[in-house]
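The chain that follows stands alone, in the form predicted on its own, written as structure tokens.
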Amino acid sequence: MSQSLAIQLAERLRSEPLDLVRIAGEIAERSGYGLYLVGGAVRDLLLGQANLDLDLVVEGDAVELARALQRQAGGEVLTHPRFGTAKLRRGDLLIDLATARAESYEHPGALPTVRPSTIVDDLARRDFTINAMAIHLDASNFGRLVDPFGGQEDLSRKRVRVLHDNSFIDDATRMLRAVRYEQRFDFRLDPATERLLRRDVSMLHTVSGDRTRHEVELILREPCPEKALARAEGLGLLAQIHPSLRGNGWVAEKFRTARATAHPPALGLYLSILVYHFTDQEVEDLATALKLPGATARVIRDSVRLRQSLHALETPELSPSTAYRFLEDYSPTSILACAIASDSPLVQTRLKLYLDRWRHVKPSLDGQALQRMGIPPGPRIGRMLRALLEARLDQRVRTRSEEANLVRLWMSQEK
């Protein structure tokens, strides 16, 4: 196994990170430290997938090892001695190093209390067995797998399994991660793990809105997030975040349309689709529960506010300039969300026309040109430019000379 993993490491890592990892392993061995590759990189290596996240754990002083590696290989080091962690950056390459540690939780949802320990203790604090494996990087053991909890077997059986019965109580965000991994890899939750999740689903309220939002964002960054959302709804997780959240077929259809329209869809677009049928109060409740950043909260508020007023765009004789005035104060993301989610072909067409054409229309004449035509500086300039814009939108003028003729007409009428 160690030889085959060493070969896989050499094949999957580019030459520069492989060289750095080998140098780090040699330094660790001289220092009497154990050095290990941990986390998703190990899991994905065993699955035959590429993952260049280099998270290393040191049975020893990670900060000291990072500095020794810098002295020998160059780069920049950022250290956090209090936490026993360091980052080494060399060009585009980033390596995270952490001292092996054990952890305990004072109460459900609390951040863990940590202390230096062994690689097995470090792996024991992980979320799932498939993420609780390590590969030796010290020179004499390079490529040997450390798998104290049966993660490799769980990979072969395509199952997501927690390490102990209180896993979701200690950290309820693991429930959202379980669903994300299950759907990403086309695995299934281990039956005992699913029972524990259903038992502990209400524990999601013990973690902060920031941490829950982070896990939701990670789900939305998956290639097909609707799969995880559907599973999360079936397990009762979405209802814990907000009772009106759904991961149904309508959401799946609109998410697929979003991916066909935007590459990749912004988080705000996915969220706007998720809240499309919410009331104003439900949007505020979700924004508060997830502690959404101000810009994201504004986008989903805009989406719901626009959805409530879309009937204004269904008048057959509506002019482009009138539609422009109606839409110009909404964010492009919220307009796109409504274009995707609306069931009215006419509304969809007008929203897309605004995004693709109308919002980019500008008059050929500017303020200086108007002044040269004899219009004094002041609010009148702004009003005329706005009127020219609307004339352009409605195709009453198409060229600069036509704009100038229209301005002269207005000037003569004012006289």
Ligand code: CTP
The other form holds:
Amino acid sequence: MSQSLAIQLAERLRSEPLDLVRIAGEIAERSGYGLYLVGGAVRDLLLGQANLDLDLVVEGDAVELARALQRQAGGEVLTHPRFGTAKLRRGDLLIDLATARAESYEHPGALPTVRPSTIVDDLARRDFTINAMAIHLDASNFGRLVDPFGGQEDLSRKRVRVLHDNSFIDDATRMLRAVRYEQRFDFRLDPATERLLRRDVSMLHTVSGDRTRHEVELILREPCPEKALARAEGLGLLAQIHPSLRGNGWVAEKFRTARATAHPPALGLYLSILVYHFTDQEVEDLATALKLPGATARVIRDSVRLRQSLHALETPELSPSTAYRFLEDYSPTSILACAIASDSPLVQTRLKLYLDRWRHVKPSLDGQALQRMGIPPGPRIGRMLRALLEARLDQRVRTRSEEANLVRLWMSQEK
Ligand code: CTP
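Condition change, the form predicted on its own to the form predicted together with this ligand:
Let us now look at the entire complex, which starts with that chain.
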């Protein structure tokens, strides 16, 4: 690396509000430890993009360094001495510190076995060259780049490249990560890396549902997840997760609509669009494959169930209260998903009316007001409130006094 780049990096680091990092560097220097910024923050610094997610690697004791840093600079520290890691939070800034380690995999999909080591070993266990660079933070080398695998060149050639031929076998989640970075930065997979990915695509089965879900969620948190999904479909990755998953043009269009509607769209909304054309069984299979949490599984189940009965909302003369009764048991996210995904303008309008207006409607009178009007406590109050709500929805009453008149009418009829 040229001297000028080291200076540039050091300057950029200094210009950020990163005094904590500099103090950590001074402590490391005094302790005789090597200290490095690693991973995404280095990549983004070289790309000129902001990233305050700071991962630090220590050639030495990360837990001890984190405690010393806290004593000197404040903040809260959380340590995991067994793993040699610590987190320090001060204000908005979150710093992860880890002892440099080397790792080996017992079998594909297994979590790696780790042992303390050097920064180069620590970089060697990472996913892609662009994520396998480090910047010295120890005071005397501050700002110097460590780039043993050609990450800087791959950044300038816009390449996502693995470090070795077994990378996807060791950790198949890297295949999903590869398309996420490729599409986020408008890079390309290095041709050899793409061949390895196509060779190893079936290894995605070696990964636990939790880890696959985590990577799918990371894709869905990207600014334009549909790009990575389309690419993942093209590479056969989506089919490994579930054979009916698509990242095609329809999905892309509906994802864009979702973003125009909700900022940012909830994961459940994106997932509901992805499973919109699924059968109930396919939804269950996907929920199991991705070990979806109960609440998310309910949302996508609801979306498919609602999609299957949306024709009920196509009836021309449909009162708001009837539509309300039909929709009230579905989660709002599943209703929004159907409003986005349905091709029928009438259905879309009714779903949106429900979400924007009908579900917020409340009668002016409450249970106490009804009791004051002479209705004894009991289930009749609940039935009347419900009838008032429906009268409000259908605009048969518009004011509190019209509601009271209606209640009096019902009372007189019930006598
Ligand atoms: N990493 C890896 N293999 C994984 C996950 C992570 O090698 N399966 C390494 C990479 O070096 C990565 C770093 O751990 O840069 C931090 O991971 P993460 O926080 O997930 O990614 P970032 O690089 O910070 O990227 P992003 O911008 O997506 O958060």
